[in-house]
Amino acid sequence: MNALTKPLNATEARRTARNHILTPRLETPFHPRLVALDEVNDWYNWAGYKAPHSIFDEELEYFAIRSTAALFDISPMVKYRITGYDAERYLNRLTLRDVRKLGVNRVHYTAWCDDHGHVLDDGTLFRLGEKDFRLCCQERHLPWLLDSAFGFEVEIFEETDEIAGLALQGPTSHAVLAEAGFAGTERLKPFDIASFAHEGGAVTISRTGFTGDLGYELFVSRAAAVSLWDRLWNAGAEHGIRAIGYSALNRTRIEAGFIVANADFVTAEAALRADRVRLPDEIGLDWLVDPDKPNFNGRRAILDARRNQTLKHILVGLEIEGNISAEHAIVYHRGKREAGLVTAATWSPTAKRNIAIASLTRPYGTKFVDDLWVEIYAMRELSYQKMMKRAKIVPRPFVKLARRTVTPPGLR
């Protein structure tokens, strides 16, 4: 038995457990600025980093996204740099969309699967050069990415810690960039990328986001992160800029109909039960699949499921009566037969509707689309009250804002 497999004795085990408990969450480069603004001390773990659920007030943070400009730290988002002669061919084999159609200085949303067609994760792929890509996602996949690179001339490494990121979202987000001196951002169309000078180096700005609103994502070296925050914060003073946490962002992503890995679906690597995995078509990602491109991971299984009509689930948007959030509520058909589960829900101040995303077991959501109900338990004076509320399937997104795609964007 070698040193790698030798079991720990009791003393070593206690020491390891104690050190694990005492090991703090990592702090992003923007953490000093977030702590200075923080009023509620509501933090959570995001990929090993300390991240805020809220900074001062979830409701007001939401309205900053929809009414002015919001700054959200996306540094914990997992980032992989993929370069080399075969980078395009490798990513085309790895992901669902045709990477050959992705131009330099462009971004596209994509997903990737195992050989059984089950979704491992979704994310954004940035083409920074002909043979230079950045893949951003929710979960870590480096061992799997490296194993998948066998036979390809590529270099793959994680740059999550080295590259800091900020999401600047909201109707005045471009006004903030213009005030900060980033001339030329008005020419960025949705999913465009460009580099701009900052502190003797460069910041990469893409017209992307997770809110369904006008917005941008900025990536910079760790050393220049705080100065970038200060540059945006000072420029945004006249444009209502606010720092926000995930709770407000999550409400806007639900309005936009976006999904989150291991929230709206369980990734193939994380699933402990065979019936928890999902094909792209079962979580609303069928439009990503390009069957006309060369072979890609999971292609046969995905196309076989379509041809043989063996899909088992469907992800749908729901509008629910009342104004009480139905998060994690069970969905019933005719109030009796269990049809699925709500994966995300919120009251939408913008749509003025009680909305939800739900995973239904077919044929519910396909053949049986009417007479759906959700079972909500609401706290009423220290007692839970069960309520059965009607639900109807509606298209996503729940909120569609014209300013998200207007070029050049407005300044207010």
Contents of the next structure:
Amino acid sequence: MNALTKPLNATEARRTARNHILTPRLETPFHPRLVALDEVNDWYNWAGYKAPHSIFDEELEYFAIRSTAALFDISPMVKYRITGYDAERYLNRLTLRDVRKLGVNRVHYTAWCDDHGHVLDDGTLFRLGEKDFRLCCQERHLPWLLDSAFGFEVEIFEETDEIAGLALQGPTSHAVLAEAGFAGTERLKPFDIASFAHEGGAVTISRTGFTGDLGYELFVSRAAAVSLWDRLWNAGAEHGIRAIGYSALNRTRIEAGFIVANADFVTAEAALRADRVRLPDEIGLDWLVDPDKPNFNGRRAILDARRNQTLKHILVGLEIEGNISAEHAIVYHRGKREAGLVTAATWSPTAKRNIAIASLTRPYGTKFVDDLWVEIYAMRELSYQKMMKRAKIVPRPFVKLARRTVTPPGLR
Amino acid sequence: MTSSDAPLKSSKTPANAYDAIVIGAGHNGLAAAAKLGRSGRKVLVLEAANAPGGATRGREFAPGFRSAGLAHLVNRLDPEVARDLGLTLTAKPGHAMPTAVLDGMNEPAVLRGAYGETIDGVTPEEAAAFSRLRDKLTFQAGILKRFLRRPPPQLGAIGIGDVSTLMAAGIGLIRKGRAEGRDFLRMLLMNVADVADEYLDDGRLNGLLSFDATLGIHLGPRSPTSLLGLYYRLTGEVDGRAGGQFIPEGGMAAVAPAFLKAAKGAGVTVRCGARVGRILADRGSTRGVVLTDGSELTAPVVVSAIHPQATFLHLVDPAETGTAFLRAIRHVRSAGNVAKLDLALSRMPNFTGLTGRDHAGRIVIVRSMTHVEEAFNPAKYGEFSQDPVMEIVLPSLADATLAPDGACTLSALVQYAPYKLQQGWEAGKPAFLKIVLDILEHHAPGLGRTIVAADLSTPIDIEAEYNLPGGHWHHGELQADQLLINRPTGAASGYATPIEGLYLASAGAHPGGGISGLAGWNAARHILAGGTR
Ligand SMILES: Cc1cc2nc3c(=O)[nH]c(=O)nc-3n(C[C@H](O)[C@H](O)[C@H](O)COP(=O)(O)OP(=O)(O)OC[C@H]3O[C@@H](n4cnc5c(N)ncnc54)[C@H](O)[C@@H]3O)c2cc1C
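Go ahead and give the structure of the form predicted in complex with its partner chain, now that the form predicted on its own is out.
The next block holds the full complex; its first chain is the one shown before.
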């Protein structure tokens, strides 16, 4: 196990450790490009990195994702490299899905739990080789990953800072790649990975994303990051490429029905209150749990909860009347009994529906599925306008786009 | 199923299939096997060594001289276990085995009866003070004792039995009045040094209490909570009297055969020279074991009567347990501190001031509480004591077969000898042996000239010889954070473990070490009662 590169001596180590206070917000390798394009100066903190809420106009950025091509900096996403003889067996014990079924050059969405079956995070697992994986997620987990390595021949290190990432999403995203000279990307099916030459090095391109649209994610070493951005940007000029921030992306991910750790659920390590932790089945991740594969963290607790019917929550998609976003609204049954909370909501311009993701306390959402209401407080010039709106449980995703999966994808 | 006479489950099974497999033929493994066997189950015990007995397995350490094993006296064999399993281990009728405390300056202080009901060699005032303290401690230990004979209560699933135990403990406290209850709660987590100081002046008595509280534990008398070790000692009883001790008829060599007989009498098969290499587990349940020779033996129930760390870090595939569970098991502190000296002597030694008869008792070399504390200090930093404390028994006096005619064996448990010695035991052992022999010579002048052979087992040697990780007395520190619902760790504290069908039953499980049979017997009863977690 080799967690971090060893510093030369103790004094130097102390100094390096201390210097972090000089940059309380780290900048990603693409920061110079983002700053140059930025018109609104609206930043937030993503896992310690400076990241844009928006670059020029949230609304137009949204339409870039759905109508042309959007470039989104995902470098702050936490990335772990896991290699070695036991890497597959190790990850199979760590995560919910069967890693034996994940082919080389394939990606799958997965999640992992603590011993009590409470979800620690969800993320994507990239199989770069037989014994070479990259795990991408929202929160940091190095101590947990290292503790899990006892008895396995694996090497684990965090490569968040060394590896830059870009999401290129939208209907013309493939056209941009083709224009940029990445020949062969047309053969990539959803969740496929391939490697391409760039600047004497390589860029890893996967057909993945968080938008429910046609899209790709590109990973490259920090040194080659800016030139990759430029390559895509130049190629995208004719294809309506735009740089976007998180607000626009967040609307598309809600449309796609994806959840975000510590937004739609509290991760087990972040939860301070005993009742905030969640089993996979309580946040819509039951389909990831594979009881037939070898043992994994939380297996017994999850299966016990299923058998004993002690699951307490359920995650549902809601369609709400009207057009006012119901973010963080309380959900009621029959207009008076509290049934849960909306964790994410937006007006969907694509579906033309007012949509939401909500966490309900069972039996609401299981036994009682009708007569649900949300209470929206809309602040209108220092006065709340209180609305009780009818809500209906509907399947996720709210927006399903054929172009997400069509292979080869369109070139316009 | 809740009764122990549950019907025999498999009357026709293949040769390698059993109802239960017990790993380790230490006294706990044999106790568990006997109890399970008596319910009609087909039980197999697998022992790595060539003979059963675990820490009570004897060996020849010099031509013609035998050691009866690591343990050299019995002070906590549980009477209920002995009765239930029909163990015939009794003291020679007559006087209770005394404890003589030698400080090298004064005449010995000799505690007679069960833990000093009377004391020779101290002032009457001191004897009276000791008696008051002894009464208080045995009363308090009696309250704690209620928790030893059953699995610790499981958080979130407190049962009727747990409630009644807790209530009985509460009533036991109240019966003696509010002041006693308050004093119990005041003292429970104190250190033995402060408690002894409240009552005693005599260094020898202070020293003895300090020694008994810390023997086999990585604490000094001034370490917080060190009184727990003394309570634990006083939960042991002999002939119904707390704090007693004895060497059974036939010597310590009679211990292993007694447990073995109970197991065999229950129809149990015991295979020695059979080391388990792997516990078979798949998706959280076990179905048997694989020996290091590759042969596979199956059973729906596997009872691991060996160290919990050996069980989960070496025998069960780490993929079969959870990350946090394994982390907790790895963090169990289990570095031994006791060295065992076996001496072959050409004749019986003569300890200064001690009557001939008292040589057959327990002899403790300690000057004062400070002596024990100062012996502990170096152990904190990975060094052995320059002036260690020790407990001595002359085993051949109880079992003449251990030594040739006219000759004698001496067994000493010497503290502190840390498992992780900075300089390494290869270099440290000869130096430590010399220190110990010099002390013995000082207290029994002339002994040195009669030494035929000296065999010192450090915790490293004990680990290798007895397949005992860390060479630890209790298979894991017996301290406040590793007791009851945390022994060896939360998710495996009620004998059942996160692996269905796999149970823990060694000293590393509740209630802890010493020859009591309780861990094994409790585990078996828990299995017979349904065995759930
Ligand atoms: C130096 C020393 C002195 C002690 N003196 C005393 C004393 O005087 N009085 C007293 O009451 N207590 C004493 N104790 C404590 C007591 O000996 C132990 O607490 C007790 O022996 C624990 O019994 P057990 O059955 O749980 O385990 P053990 O006695 O350790 O038995 C475990 C058995 O399992 C076997 N085993 C291990 N691994 C495997 C495997 N993979 N496959 C098959 N078999 C395996 C071992 O060979 C061993 O036989 C002493 C301890 C030490 C270390």
